[in-house]
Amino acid sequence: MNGFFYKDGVLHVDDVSLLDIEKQFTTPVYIYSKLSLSNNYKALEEALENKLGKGHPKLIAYSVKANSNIAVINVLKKLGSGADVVSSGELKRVIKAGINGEKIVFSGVGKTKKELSFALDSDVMQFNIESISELEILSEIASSKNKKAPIAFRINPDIDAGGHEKISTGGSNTKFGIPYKQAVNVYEYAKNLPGIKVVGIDIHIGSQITDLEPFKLAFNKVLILYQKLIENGHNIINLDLGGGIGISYGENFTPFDINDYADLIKEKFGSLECKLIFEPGRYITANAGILLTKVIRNKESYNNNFLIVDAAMNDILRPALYDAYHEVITVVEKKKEQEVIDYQVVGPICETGDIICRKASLSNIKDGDLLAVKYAGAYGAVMSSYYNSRDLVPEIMINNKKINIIRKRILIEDLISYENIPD
């Protein structure tokens, strides 16, 4: 796992005993490591300059749901980064990290009149326009305001992207974007909108993509786009390509190597002067974080094993919500001589599907270890609620042997301070 690894028998995350991060800390808590978030961003970088070249006009926009912290979004802002956003919280966030708009693509299916206006008031770079009607209170706010809205339309290529179908987008029957057959007509129509300037193509069709293919069908149909919109006379300038970049999450098999997705890039629009925009979010962050949990109780109930912990499902919820799977490993390395025993790490949340991990395979576990729950950097904390009246997680980001609190823990106290009876 990239920058974390075991010393003298202990996990550690960039040289700091998770043992050490324990004594400070109440668990559960969430774990960055600034080493992973920066490589894997670097790793991605290079791939594409390799294959492209470092001339062609790209940008790398961090898609910031799946991990919305400003500390994590800075230490990719100084390494060069943009931003994917799709609200208006979202947009606040990056601009208080300090991308500029010039690197933000605004994105999302129910952008409100408010969200526009004050994504036009920031210059972002480009609107991922996902429909007729949006495009329209688009024009109408940027003609009040005098100013050309940048846009791209959202095409749905109706090409299935594999993987848990609550995180496949390019399909017919998601929300998500415009109709393959009528991109040609509704860019036709945006063409002569008051206060909108067409500026590219965008497409995403899903998360979590561990086979190239899916990715082929989508770019072929992106190229034949491109083909007829410039011939149509549209500057199409910025071909937004979208994220979904795959993982391994422990289990065995293996998603393509990120060299092999450059390689693919180069041969569909190595050739092109578009901008290539790419919107990855859990390749970069994923890997770079764990969930830190202490086993309550170890409880056998018929013919199951449970590791009852003290992280649950408001702090982690893909597990519940996807069936994801997550890898859960001992922080005091396990003796290769132990006896293994097959577990079922759930929380105290008052849920059957309260299940971080269905099947762990760890040594006799006793009440007090520590557990970290693995590839918790995406999808973790940005999705924690206070359900069960719990309190949100704190985040602390490693770097060079520093421990940075990024987010403090919220107490339930601070939350129902916002609450009133009424007379």
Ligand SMILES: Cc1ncc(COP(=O)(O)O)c(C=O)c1O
The other form holds:
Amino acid sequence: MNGFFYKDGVLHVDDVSLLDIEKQFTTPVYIYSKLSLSNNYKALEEALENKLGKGHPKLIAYSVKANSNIAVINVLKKLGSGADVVSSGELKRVIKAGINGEKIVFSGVGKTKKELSFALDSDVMQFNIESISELEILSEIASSKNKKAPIAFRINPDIDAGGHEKISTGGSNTKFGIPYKQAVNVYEYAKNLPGIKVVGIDIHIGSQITDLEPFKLAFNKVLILYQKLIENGHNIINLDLGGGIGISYGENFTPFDINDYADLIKEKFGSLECKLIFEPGRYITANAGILLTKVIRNKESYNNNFLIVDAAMNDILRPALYDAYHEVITVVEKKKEQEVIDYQVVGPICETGDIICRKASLSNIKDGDLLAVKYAGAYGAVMSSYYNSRDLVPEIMINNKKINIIRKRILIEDLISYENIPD
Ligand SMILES: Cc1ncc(COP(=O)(O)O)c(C=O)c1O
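Shown: the form predicted on its own; wanted: the form predicted in complex with the ligand:
Next comes the full complex, and the chain you just saw is listed first.
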């Protein structure tokens, strides 16, 4: 269920008109639907519970990198979510949002000593370890605190998850995880370290995966490793299956159904007693958010119809970074009989790559019209910056017709105030 829909010819979010939101907040602004966030979380939880049974041990550890606003995390926390974090900054956010260490998984390829120490003090439930050196340092720090750090190794199964190379993480040419062939040996080594308690296996093969096949291949490898580790006397109580569930961005294809994903989980892991951990990010937040933007001006050049809007690559980086497609629609609904024009929607930043949508087929757009960039709730505001000395984009959340500012606009004047001209 998506909380964004047209009512009386105007795009609404959870019954609030985007025209009204624009009057109060101007643009650009991110807008999230609390209802959609909740529905997405519940859809995944329900699919898993329908297939695995309600009592099967599991944890949905929302991957905070997708959208780390503490209000968003808090909505999910109230539904029972844990968190997957990749930095002490994200850990601080989830603690602030009310999630306890026992539901927090600490991932990431370059955790520093300071971060490991902070996570130990926060009693996180599992460290996903990506190298021997990280393991040894964690053991030392944990021993000095008279603790044993609960760990899983992130295994790199050497599987190409498809999709854009910049978000595919499970191949042999990426920096992530421990090579599959070395897995048994690293577990043997970890067993004897004083500050370490082996508790699980972890994989995450990539993001925006729209076909189940790579998951199938990766899960088979996890199962083989699991059996081997049990034979070797390890007490594997957690299987962390990562994130990566893909969504449609409005293109003409449908990714796998969440019930089929849950079926696969049941087929592969349903008979094991381990706790199954899931780290979804995009699936929970992407379609729960839009970026509202206003057309500054139309510009025709050669054969191109450009719409120069007031959002830019500093506000939404995905199209520039990954050539990602985000559907763009008008806030005032197009009438059926209106002629359609193919526009390039671009920002005002001085970069050729500052493109928000290469082809948006829209009715005749005038300067000042409002557009919504859809599926912007994941990897949107979290990647924003103030490049070209632009304000940092604000975020609002609609909850039962109530408009809540969850990150105020950070003005360039605020940012300049941190700078200093030396004598
Ligand atoms: C370790 C880890 N877990 C989970 C995720 C979330 O992925 P997604 O948003 O595709 O579900 C990511 C993102 O790449 C990740 O790096």
